[in-house]
Amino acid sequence: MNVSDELRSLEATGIYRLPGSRAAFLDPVRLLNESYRRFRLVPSAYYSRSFGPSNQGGDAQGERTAPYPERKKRKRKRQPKPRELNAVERIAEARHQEARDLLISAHKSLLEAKDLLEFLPGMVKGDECMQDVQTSSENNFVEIGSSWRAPLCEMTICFQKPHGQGEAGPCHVQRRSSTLFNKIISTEENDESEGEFQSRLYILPKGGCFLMTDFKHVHDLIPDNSNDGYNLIVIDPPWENGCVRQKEAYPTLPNRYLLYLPVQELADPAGALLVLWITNREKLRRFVEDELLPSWGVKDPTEFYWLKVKSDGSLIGDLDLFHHRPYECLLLGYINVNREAEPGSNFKFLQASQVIMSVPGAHSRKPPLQKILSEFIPGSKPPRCIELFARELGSGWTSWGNEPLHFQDSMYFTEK
């Protein structure tokens, strides 16, 4: 495929595979909008975080410089001498250096894709006026779910039903009420629904379900029949993090709690791909590799990277800045799959690290991964997918967490 074909692929599928590299660019809005027929996610609402312009991406005439130029000397306040890294930090820095060449190569491939770079500003802005996202008026599901009122809370779900046998005819609206917390809520198979709760409207994609509850109820997700287990398990834990505590972005969870997640019980006995988002802290990485993944039955994980860029193609920050890397890591591994055996015809084994690039949305909001990972997922097609610690829903997905409706608020959407 040539470059223009790749751009057409991005417009059609939300994925731009960069030629000659182990990297791809994602448009999360296009990928998420595949879950909806009557509504669509507004780009300007998704890309609500503002990242300032960068010389790294090039000048106004489109002249793109090398992505990692030598820094010019300039006058600045005297800074204290950098302290020497301790033993753990040196290991983290060595791990970064191992990934650096791959990340630089991926980013250079992005900067060389001229048609994609011209496309990005319009992709982020969209074709409508800036959506007014007033997050201060949102329902705080974490707070409500931990209060005495939680068992009394109900959501009214509105969905359209055709009058006749065919779906193309006129429809009428039906309503049903459901307990919001500590109960699995399933959405309609053929169309998205609208959920009403405390004067807010939530858009629910078709053919999925969610369980909004605290940690002790996660075992309610274990299928009654083990053959109904999940082929793709995505986990984005609220890791203990000083930056998150300072910003009070969301409550964190002690790392050892994750040892009690019933991951093996959720996995399809015929094989599952697990995806775990982790931070760049080396102590956490040790815990994950030495204790957490083995307790879940995951062996020999493969590391992927999410490299965050601005709408001009530049990185959101200095690649080598120790405490604020412009990328996040995700570990991928198999459960109930023998890597030594010949793979089945329905998927291929993970072989090497890859880089996923996108313009980030709100803090801690991750890009959707099912389509970009589809060739690596074992089991039947379409796969059964579950996300733990979810903050949004997907068509056909099971979503669990204490705020899976967070990004389903109607203020992020518009009607088609």
Ligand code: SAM
Second form
Amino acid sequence: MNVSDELRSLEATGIYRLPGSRAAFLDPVRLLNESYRRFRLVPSAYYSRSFGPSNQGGDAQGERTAPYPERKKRKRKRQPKPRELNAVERIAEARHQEARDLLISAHKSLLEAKDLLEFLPGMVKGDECMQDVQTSSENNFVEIGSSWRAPLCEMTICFQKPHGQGEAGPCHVQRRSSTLFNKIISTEENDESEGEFQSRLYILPKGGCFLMTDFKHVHDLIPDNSNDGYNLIVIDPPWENGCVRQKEAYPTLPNRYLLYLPVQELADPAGALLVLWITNREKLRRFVEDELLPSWGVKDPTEFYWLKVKSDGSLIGDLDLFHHRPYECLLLGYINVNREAEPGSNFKFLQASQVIMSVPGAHSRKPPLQKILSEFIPGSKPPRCIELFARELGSGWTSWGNEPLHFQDSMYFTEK
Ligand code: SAM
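Having gone through the form predicted alone, I am curious about the other one (the form predicted together with the ligand); can you provide its structure?
Next comes the full complex, this chain leading.
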């Protein structure tokens, strides 16, 4: 196999930029592993949902049938006549048609990247046998955090300290205890630590902090000094949505509550990039564009797409299936930003839509975005980053939600 520069870049950085298109393929495991020194995520635990090769898409070397046939050429099976779309659905369909060419061209460039397609199955499988991701015995932070026990819960944090002044050399283990809920917990500055809570271990990346609270306490995140505001704000709300409710993956919030998120107060007055994950529901899109983003001071957002692929590069579903699109949308916009870059800065004002592709992990788990967006983030470097409704931590990030430790459980990691 000829290894391209792009594949080398994927191995080194977690990002494969697809030449000639506004698209990139990400390996979230490699991107997340940049936050760890002594531990690493186990690929088979991250890619725990089975998105194996598809019958339709063919294998990496084989002939592929088009996953997005031209509508007029599609052979109709004998199926009940689809009902007419209503007015709102027609708008959603028109929106899909607008995105379709960009999505197809991104996916075609992925299918043309033969070295990447050969690399993908091994990347997803990893070196070790499938780790047993036993979700049944996990701590349920949402439940504990809303019970009478929450104020009594403590986490014991163990970390290694070098004996002498320098970082190298022998270390000794130190312990500290911290109230777990409703309190900002900073992780160690120079090394990851291990948090123990109710007989389970959590791997805490260095140089980050988290706040595990309900929405009611989100204002505790507002920095005392506005100059400590954030340059990248990622929000993945628990939108009200039939699908999530059915699966009971996590509790949802009434959409209008989001109007009370203190986004302006969190943003760096010198400029912030806001990223909002949304669902494909048209009603939600209207609320977000007409009310929510304007209330946060975000104008003219740019749309990105996260296109989900299997380990053979085929889409996880039919691109044109109305209620089950194989992609999700994210809206990106600026708060307090001057379009003109400061002299000497490498900041670029985001203008065009892009497609991000990856093999999805657990239900609703989104790929990490900081690196792929780095040139579009205003302000000083490294940027200050915050994730609202987070389920994992990262170096240099503040992570808030009612379960930001969810994916920090040691069952997702192995020691290096
Ligand atoms: N971005 C996350 C990821 O990649 O894994 C997924 C976030 S998920 C869409 C929404 C999160 O919001 C869930 O963890 C859910 O428990 C949390 N959430 C729901 N209601 C909440 C509330 N009232 N306060 C704080 N967090 C809440």
